[in-house]
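One chain is shown next in structure tokens, namely the form predicted alone.
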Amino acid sequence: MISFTPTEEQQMLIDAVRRYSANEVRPVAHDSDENCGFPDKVIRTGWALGILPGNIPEALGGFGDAHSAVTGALAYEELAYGDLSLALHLMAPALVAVPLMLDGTPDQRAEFMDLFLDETPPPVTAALIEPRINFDPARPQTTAAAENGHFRLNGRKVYVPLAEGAEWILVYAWNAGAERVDAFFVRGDAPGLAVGPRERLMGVRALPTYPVTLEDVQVEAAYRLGGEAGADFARLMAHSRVALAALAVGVMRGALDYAIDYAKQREQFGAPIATRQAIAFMLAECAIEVDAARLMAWEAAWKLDQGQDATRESVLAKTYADQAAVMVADSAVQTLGGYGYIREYPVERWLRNARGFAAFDGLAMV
């Protein structure tokens, strides 16, 4: 039976990261997106919160007893609570940690591992989105041929977070020989990748995102993720779906809020606008979307700390956040009036980012 109350460990996660959201993220996420980037400071005091050094098996290096998609999914919710672009900035390390937990081999583990336990973040990052209306992650155009030993890659890659700089990166790729979808650990100065200009996105703003072009891209055989096994590209992707629900969720839970203190606050006609029926309803509506799409991710969450294939609830958790995440955003727009469509309001940052959502696969993982 899945259990809704947190342990012990996960409250005080949760406590943590709340706090963090509150005194660190909230006061600076305005200027951060207006200026398209968080302050490092901000970023080593999220990191020093060891989100996701707690979270990996002592086994591997890290401090926790055991991977758990729930216990992240917690996380994430408060992250974005905070900002989205920071939550997605600051676990980008775990685009990579998660599949290497989950599929690496022991020494892929024995070389990469210890990246993720430092005092920084580790110059990390994965490539998976591409630049075409009909993207399907299971089906990428970016293709990776066999040649005696290594691996060629060759295609384009969008939306790929911290890449400049990054000295290792994730790369998702069609494996026409194996008729399946591999990830290779690519050098970030590998003969044949080239890192684009900065992207400018509608929302995210302060998340630096880049294109990436791999032409002939030689990758050696050693650094398929899994071997040769591969990867369980399937259950990535459901890891990261309910990365995004949960992200999707805080999001969500922070335009909410920030609406109903504006409605108790805000009077007309003698009276604060939260008791007009036309408010009361839609925030009420907005409430019942919020706890919905955060049971879904909890429950896709469960299924796959118990071993359970979950790709039917997370592929579920994800649409459903994905929609209500705008519903709700636009909904604490709404409630603003004109003052919603002000950049100094949040809530006009809060849709952006929210309409983000259905483009963001494999932005987030837990």
The other form holds:
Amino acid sequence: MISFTPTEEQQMLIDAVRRYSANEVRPVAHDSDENCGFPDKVIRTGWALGILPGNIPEALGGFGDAHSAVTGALAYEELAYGDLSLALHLMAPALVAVPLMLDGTPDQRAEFMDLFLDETPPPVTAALIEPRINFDPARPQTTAAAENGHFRLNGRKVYVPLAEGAEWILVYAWNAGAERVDAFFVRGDAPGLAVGPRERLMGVRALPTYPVTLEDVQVEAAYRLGGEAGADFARLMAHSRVALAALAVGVMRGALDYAIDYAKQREQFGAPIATRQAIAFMLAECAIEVDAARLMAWEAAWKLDQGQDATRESVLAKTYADQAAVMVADSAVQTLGGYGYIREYPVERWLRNARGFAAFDGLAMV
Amino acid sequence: MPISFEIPERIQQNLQMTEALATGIMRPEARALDENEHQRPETFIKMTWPVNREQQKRALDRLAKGAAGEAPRREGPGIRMLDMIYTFEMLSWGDVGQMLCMPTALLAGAAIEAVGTPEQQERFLRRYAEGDAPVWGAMAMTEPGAGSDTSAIQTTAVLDEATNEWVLNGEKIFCTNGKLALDESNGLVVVWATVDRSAGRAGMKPFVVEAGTPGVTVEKVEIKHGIRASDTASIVFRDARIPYDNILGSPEVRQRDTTEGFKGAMATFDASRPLIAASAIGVGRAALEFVKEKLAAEGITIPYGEPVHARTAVQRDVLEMEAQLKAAWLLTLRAASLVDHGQTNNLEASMAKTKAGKVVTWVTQKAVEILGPLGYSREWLVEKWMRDAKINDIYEGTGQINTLIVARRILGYSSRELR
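Can I have the other form now, the form predicted in complex with the partner chain, not the form predicted alone?
Okay, now the whole complex, with that chain kicking things off.
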């Protein structure tokens, strides 16, 4: 049956996250962007919403029925509506939890799963992106060489959120022996692993990200995600694309709502600018793109929840959302004209954030 | 019902039959019907009439039952919207020109079902539920001077109290299936006319004009850029007399509580726009699939999982075509699904229609471009699909009019506040 209505539980989650975004996140979003970080209190309050534990099945110790990408997508949109940096920061533990749920061995789940049920966010993160203009997640240059009983990791990663002080980093590397991408649970203080100085990005400035270098870092074979069988990397990437697409929808919906309110208040030539087709049509086209991007993210998420291959759907959804987010955020800036360019107004921040999605593969996981 | 994209089993089964019709009957005839404009798709009509007839029969019976059992008046379309958009998409994938010639009451039927009395439904729609000869229905709104601005229509309906008849005068154009309904079958046309020109929209009323009514003539059929198999008629009314009871809804003007009829019939657009969007997407999918097939024959496939830097310009175009079509389709699915759930979909219907019209226009133009000299040739159907696709950005409200509707809805403006 085709339906577009969230379940009652999902709607409660949406409402809770929406309230949090409006009451806790938005009021501090501007300053957090300027000061390069959200107050701890906001992060703790957000974690207490239980978005991640609620999406971990009871069988694995969580509070949910089953892990659901659809549920995750619904929550992520609301989070990003509040602020994208906050959303990426708050959900960084999912970069480990989701792969663990999908591909972890029983031993790995036993060791790590409890981390995500704590009252405070666990200090774990993941490292996938590398510093190359033509980076391909499926062909990382970071290598994992199998040696007796362990792997030796070498390479350079960037965009690793919350890497400083992280106890565990899930590192993706090319396993030449198996001709595949594998992920490894690496201790934050492992010899040979170095976290560089905090990165300076165009947007998501409130999200602390770091470069991480690995020089002959030894990882026990048991800490390869999924053990001998490894992980279904293509599926993980689909989960990531869905997460990012949903976040992009949140960003663009935020920009559109703001632009609509502004256009109805701002008067020029004796009438609100929203009463002119030049503005009204731009906003209408944005509204269509927001809804289209959301439906595409939902469809890909639904396919994942059905256990089907969602490569095609997730790629189309993510590609679409990447472009739509920039188009909508840009239109919002345009609606505000000169004010749109001023940092006191949020739309320029949303434009900076929106452009990031094209570079964010693997930076969120649902 | 949680969020789901599962296509119901019954639709999947129907689609198999529809696809067989599209592949076996429509595609082979498509080129010839395009080259010989105004020739009728006889085989398609013969094949679809019995199916539509039985469907209309079931719908009529259901409406009758609803009326007898004092069930809620607004039953909505007899057949589920979701089923219809899948059918429209697939038939249009076969050939949209032929699809439009499907013998059915269609828009006229939707208006009659939405606002007609049980007596009217029986009197007007029974003909679509019986007999061996196909019957068509049509909706006549547009006039030479009234396109997007429907409130500017000049066709008049004056009540002759002596005979208790409405007397219609005026000219309607761009009436899909007008000739089939009036000249080539025992059909009918729902004609919008004003009973009071000074009253604007409130004076506009829909009237049922049956085939054979004296004073009603189909003056010409248009010669078009695309959808050449489709019948696009101009109809002139010269003192055409119809019974008083052929008005749909109330004849009263200007009373707030009697605009029900107008609103109800306008609501047929909320149903027809997702259908047109679905039809558009069928054409777009035909073009996209054809392009992918021809590219594959040259060893060019579409690598979804590969990074953007590894894509050629053509692969990038095809991915964009796919993404845009999917976006339009999902918006259409949502607009249709809302109808079936008895929810309003005015905003969503216009969103779907705007997006689909724009997308398929672009997708089919791109398809011709990608296929180079062969794409431009009339040997293949791509150039025809490009011509056919363009109508979707125009009829049932141009892309701009539907964008205006979306804009008004999201901004909370009336048609006076945002013109």
